[in-house]
Amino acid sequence: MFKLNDNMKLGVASASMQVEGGELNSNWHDWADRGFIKDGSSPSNANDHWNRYEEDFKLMREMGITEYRFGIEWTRIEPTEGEFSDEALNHYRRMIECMRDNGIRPLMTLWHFSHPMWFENEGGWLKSENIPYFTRYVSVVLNSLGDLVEEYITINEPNVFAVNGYLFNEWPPSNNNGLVQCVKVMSVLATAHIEAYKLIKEYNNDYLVGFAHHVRVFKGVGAGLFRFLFQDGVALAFTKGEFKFPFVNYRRFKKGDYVDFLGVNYYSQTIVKGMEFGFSTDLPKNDLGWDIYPEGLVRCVRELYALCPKPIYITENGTCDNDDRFRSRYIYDHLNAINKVGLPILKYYYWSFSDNFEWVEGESSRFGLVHINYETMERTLKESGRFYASIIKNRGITRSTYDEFVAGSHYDSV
């Protein structure tokens, strides 16, 4: 049992084409519409948020939740190259006072994988040429909404969708030329970060900029390697402006400092052999195969905040747990861990608020506190949820709460 740090605050996470549903002209509509997506389902489902916030605004309010990482999609507000959507900016706007109305603070997700198709057509995030396409939508955003949003994430995780969409071949736009083109999309991204981050800061310094940062724990031959090219190089170019080869600096940014906090997505970690990755043989999975490896956490974080010593937020910390055997007992692992590191972790975002589209893997893979029907799309809040709640309405995990939902749940035996 414990209490949480004082200065930290609990709070969830979505990205806007997992929860919004509806037909866009994006890479990830295309991407299912060509048949990629393994459960045959489509983010023109998803939760169908843009319609329902209002009633995940209130369940929010119910939880005790007063902290929400957000997204906000491209597509929408640009369907049409240098033609943004009133409508769109207008919807928004409502989501986000009915968001603050119900007393939660937005920290708003500018790109999270998903982008209009013409940017795509135009060579997406290959293009050093294309930055300017992402910093006009920017630039659009602040003068729309930019009074109602403090924190904001300029990108989301870009090791990972370079590396699943131009290494692995897994994910949009599946080009298959290998780790030259996946250093240069992440390389493109750090810089379209920096220029994105200064946008902010001119529309008013105050304002807090971060990236959310996907990191897990290598180890293996050759796992120091692979941690720099997947990470630690990538937080270098992204928080520093450092780039070190085989990054590059399309911009000739000098180094200084360009975030204003470390956002850290950790789901677990990477055992190396050779050119293969995988998972370790003797710890607990989740539903996706991925080790539970709180510990994994810390280390990260620790990694990470030495490298640029910012004050931290957990941006996404979850598990994949279909039918919710375990995933209060992973919670309070991970938080217990997090809440003995002693260095300035001010925000954690639960992954995710409810079940979601989960990219390639559709609507089969649950992570939420809340279910979701994808037939009728009604909310139910998981035994999971309510102990989230319970966290937050204390403050702490109490004796009373652990025994009710921690104490009886374990993990599968490997």
Ligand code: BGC
The other form holds:
Amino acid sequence: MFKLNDNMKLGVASASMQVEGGELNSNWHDWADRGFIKDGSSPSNANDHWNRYEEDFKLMREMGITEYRFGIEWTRIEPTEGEFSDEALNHYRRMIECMRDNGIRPLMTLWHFSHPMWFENEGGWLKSENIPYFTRYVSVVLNSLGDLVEEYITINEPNVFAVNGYLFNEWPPSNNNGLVQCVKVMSVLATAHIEAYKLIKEYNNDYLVGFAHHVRVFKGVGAGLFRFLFQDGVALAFTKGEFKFPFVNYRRFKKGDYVDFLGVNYYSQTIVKGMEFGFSTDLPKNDLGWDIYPEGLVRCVRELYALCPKPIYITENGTCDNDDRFRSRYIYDHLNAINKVGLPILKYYYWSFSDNFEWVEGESSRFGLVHINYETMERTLKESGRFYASIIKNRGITRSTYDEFVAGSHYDSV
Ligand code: BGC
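Alternate state requested, the form predicted together with the named molecule (shown: the form predicted alone):
Let us now look at the entire complex, which starts with that chain.
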């Protein structure tokens, strides 16, 4: 039982490719067409949020949600190189207006793992020469939608994208693999972020801009090296333009201040054994086998804040719990942990508002507060969704909401 800190707002998060649906020519549609999604699903289906956003925002309003982190899809906005779709931009305009009319404040992600195939075919994020494609897209977005959105995330989880697509060979593009390419992709993304940061600040210096960093606790042999390569080194490049070896500063940016807040995505920890990565044997697991480790969130936030002391937004935290057995306890444990840290955590966005297309896991891995029936597209609030709404309403967790939602919600025994 606890009261939320006065300055912390609760919201929900999603990403364009994971919820919108529609037949697009993107890197993820291509990946699905090539049969790489484990359950055979595709982002063409997703949640049909593109057509059902009114219903989704109404449901958010009913839950008392006033903060929404969402993404826009580059593939829709620029389906062919250099040709921007007014239809898509106008649709996003109506969508954001509807969000705002429902009392929901937008935090907009400009790139969340997905982009047009023409960009991929040009070499995607492996080539620093491709950065102007991204900045041109960002300028178009600002000119069309910039008056409606005051907070931005440029790039989502550069490290996860680079590792899965260029080192582990599990995500697109999965060619030219290796650590060298993986680090190069993170460097190019950091450079693109700084360019986009500057563009948005030129458009309106009062706007707040950051990137969403995937952080985890690394333990075991070699943990220090991996923490530097995938976490701290990336954070220094993005937040301060400090590109330490092996990261490369492709535009020779001066060191400076390139974020207004720290976006933190936290899920779990990694136990390192040489070049092998796994989980602990003694912690409860979610339905993807990831350790449930709330203290890790506190540790990661403290470490990141020590590198760059800016206001903190937890831009993602959540869990894959297909039957909603332990999600309420997970939320309770993580909120309880960060509520006590004494750092300026201003927002917490639960991942995710609804079940959605979970990348290579497809539709079968459910992270949502709202259940999606993928055949009928019916939305149903889960028990954990009712719990989250109660936390927002009461600005904390009371004895009776604890008894109603958390007391009977248990992790599987280890
Ligand atoms: C990503 C989300 C994803 C979530 C759960 C994060 O790495 O930003 O897109 O759905 O984790 O796997």
